[in-house]
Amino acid sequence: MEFRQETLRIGGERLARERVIEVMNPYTNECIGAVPKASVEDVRRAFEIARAYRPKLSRYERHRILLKAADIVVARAEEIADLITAESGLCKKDSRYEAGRVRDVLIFGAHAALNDDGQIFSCDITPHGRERRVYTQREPLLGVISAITPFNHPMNQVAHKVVPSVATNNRMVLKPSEKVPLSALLFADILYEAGLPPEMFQVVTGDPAEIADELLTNPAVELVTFTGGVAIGKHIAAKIGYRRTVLELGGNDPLIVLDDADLDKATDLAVAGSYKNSGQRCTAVKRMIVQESVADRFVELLVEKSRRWRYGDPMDETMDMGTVIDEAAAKLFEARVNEAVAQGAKLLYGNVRRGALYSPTVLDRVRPEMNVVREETFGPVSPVIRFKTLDEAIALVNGTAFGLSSGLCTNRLDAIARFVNELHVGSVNVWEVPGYRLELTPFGGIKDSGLGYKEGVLEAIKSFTNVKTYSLPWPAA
């Protein structure tokens, strides 16, 4: 299958460019398409078009556009899945699941567009009050939203930026990862087909080294929303000056297993949390923190189930896992595992690499200072750290720079309460993988995982709007 996209969206126009970025299939290493390498002038033109346009879509019109886009996604789900697999190396099971999630984001956004999100405050509630009422309403930003998305969810990450923007009548210029730009362009086409004015959402493809500063500092930009690595996120925060920023950064998410846990169920969660999406999720299980008394049996089951996890050609319908994003990423995982083994960790399965194809990998006797768990290892590696007491487990979870999410396997209510209250993370999922959420619910982290602002359709709508208050005389009831 071959996908070709050789045009740059700027205000709905199609502008041919001599300079292109080739999009490579990580499994075959073949070029599957090419997109333009936008210049700084191209980016400036996109922002000029966005700033000059004033969306006037009613709530109903926004609702209908997003619903129609959802119907198109459902109708073209296989095409979408094939494209995601071809440019990212994710297996068809994962890419089909992603297409379904994109549909969910569109549906939730469509319904959110209908909500009257204002509040009413009676003013006669204090001795100093008056017979008035204060009302609020949310309004789109005066400036343009600049959005930057990563490679690991080529279309769903884009949907999480764009749908709340459309739902709130904002204008957005998006730069997708140069490694997976085709899915973003297809999503733009779907929205245009559904009736979205192109000026409300434009995609620019290019080399971040060339155009990133313009995406951050263009005078039209009022808010930057970024999903990606910590170093880049901190650079953005330092660069943009007096602008709003929503940063969804990395994670080092644990699955915590206590001694009362059903180990069969816990290891099912462990392998799914580690290996789905080739382990390339900020909320993937990056560390397995297991109570000493059950660790041997847990590890035995983990290895057994990891061996059954089929990996290989991403287009093969029988595969549970495809490649990681590129060979450089696979080499990094291999090196970190080798380093951990040299420092005393036990390699029980995996660490096999062929190009960008990297096997599910199990490490036991890992210590928290090892880079494989101290840093975010963004691939299918399952490191096991053992602990004795709840205090020790809590300290292990909190002992990294990250604070995104966590999963917890226990039936003890006292332990659940402690972990919910004491973990320095954005979410705690009991008997689930750290990554569990709905596309509607708040999602995000603290510390090096983000500034505390949340994604998810409803929270993003709050970030993408300004609150205006007004008051009227109103006699007390």
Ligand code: NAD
The other form holds:
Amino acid sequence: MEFRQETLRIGGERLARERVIEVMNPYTNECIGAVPKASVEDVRRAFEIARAYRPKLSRYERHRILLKAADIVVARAEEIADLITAESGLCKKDSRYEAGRVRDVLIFGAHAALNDDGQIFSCDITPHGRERRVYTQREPLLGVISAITPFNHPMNQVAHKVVPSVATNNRMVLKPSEKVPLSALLFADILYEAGLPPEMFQVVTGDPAEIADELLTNPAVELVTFTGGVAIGKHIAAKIGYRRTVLELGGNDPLIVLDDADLDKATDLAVAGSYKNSGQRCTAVKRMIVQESVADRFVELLVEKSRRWRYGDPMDETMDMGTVIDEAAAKLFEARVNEAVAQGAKLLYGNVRRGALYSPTVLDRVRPEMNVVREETFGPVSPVIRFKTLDEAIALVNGTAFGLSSGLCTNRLDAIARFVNELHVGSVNVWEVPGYRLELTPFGGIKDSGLGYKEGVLEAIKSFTNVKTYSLPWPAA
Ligand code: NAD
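Alongside the form predicted on its own that was just displayed, please also present the structure of the form predicted together with this ligand.
Expanding to the full complex; the earlier chain stays at the top.
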């Protein structure tokens, strides 16, 4: 992988800076590139440029830009996947999949841009009604959107922020994760190549300790959209004051397996949900909640399939899993698993670490109070918790601080209805992993996983716009 010396993307200029952040390949430990360490002044300049600019793109123009960007992503998918893999350690299978998801976000955004979803209300519908109609229209924000993204989907998280912003004629300043900034910069360049005015999307890279506060408190900011961990999400909520926030935070998603389930199918979902993206998805399966009478067989199949999950050099096309983001993260998983074992959990496979490479790991007889399942363990760990009754399973799922998504393996309609109604989560996927969704559909959590505002292209469009009503005299037809 060639070394990339990158620049800031501020107001159509590519600005180099003396101070840089090195970007490391988590597998080889090589420095693969460097991005500028923006100053607070750089961030202020980006917001000034954004605030002064009023996008005037027609719906058709926004549609064309997003479609063209989708074409570029398809044409350069291999290069995109290589870059994601190099800076994040995700294996090529995962990073190719991510490039496909980015394309989907662009396509859905392009189509959403065409859709004027205004509503019409006739006013002659009450005894004191009038011969009028009230209409709604969605308008871009007056201020600028400030976006902050995490490391785990280096390009797709960025796409989920900027595409709805472009579709609604907003202006956005983005700070990507300092661990994976190169994919964000490449995506910005793809959008510019597709014709996006650079004032509508600027990227500042840097040290959050220095510049994050400016992204939250700059007077031009009207809305902060943040995806990342709970601690920083809550810090942002406390810091920003009278501003809108969309917070998409951590998860601790269960895969619930009932005694009628086809265990082969359930364990296919378990391993995919737990190990894809090296277990680093907010909606990864982080707890397997399995009915006691089928748990032994479930665990046997889980171990067998975990052994078959090939992990190693992320660039090797045959691997199912690469590294986690860095050695510190891998050490944390190792420590959490060791702690659970010391408290009585049974390690059945894995917990092997080499640098940032951490094996698929199966733990049985896990109890809900153990940190490995009480906290978000953001890596390829499969902890199994056994339960007897549905009440117990529901209490287990609802018993953590998180409430993002869930997967459910059963064909019992009575049980499905109970889980859908009683789980304190944003999504319940029957016979699917918790992470299943379209890039278009509403997505997001409650409790510590988020404030309930959703993402997904259509929901983000709602968050990023103000609804205005206007009314006209209108005689009954
Ligand atoms: P993180 O919270 O450590 O960092 C996220 C971003 O916040 C980074 O860009 C970082 O630079 C920035 N940041 C750091 N300090 C800041 C500050 N003081 N103010 C503002 N921003 C600051 O998260 P991460 O480790 O990059 O990502 C993993 C986390 O993200 C997991 O908890 C995962 O569940 C969560 N996540 C949630 C979703 C979702 O949609 N709910 C999706 C993906 C990831």
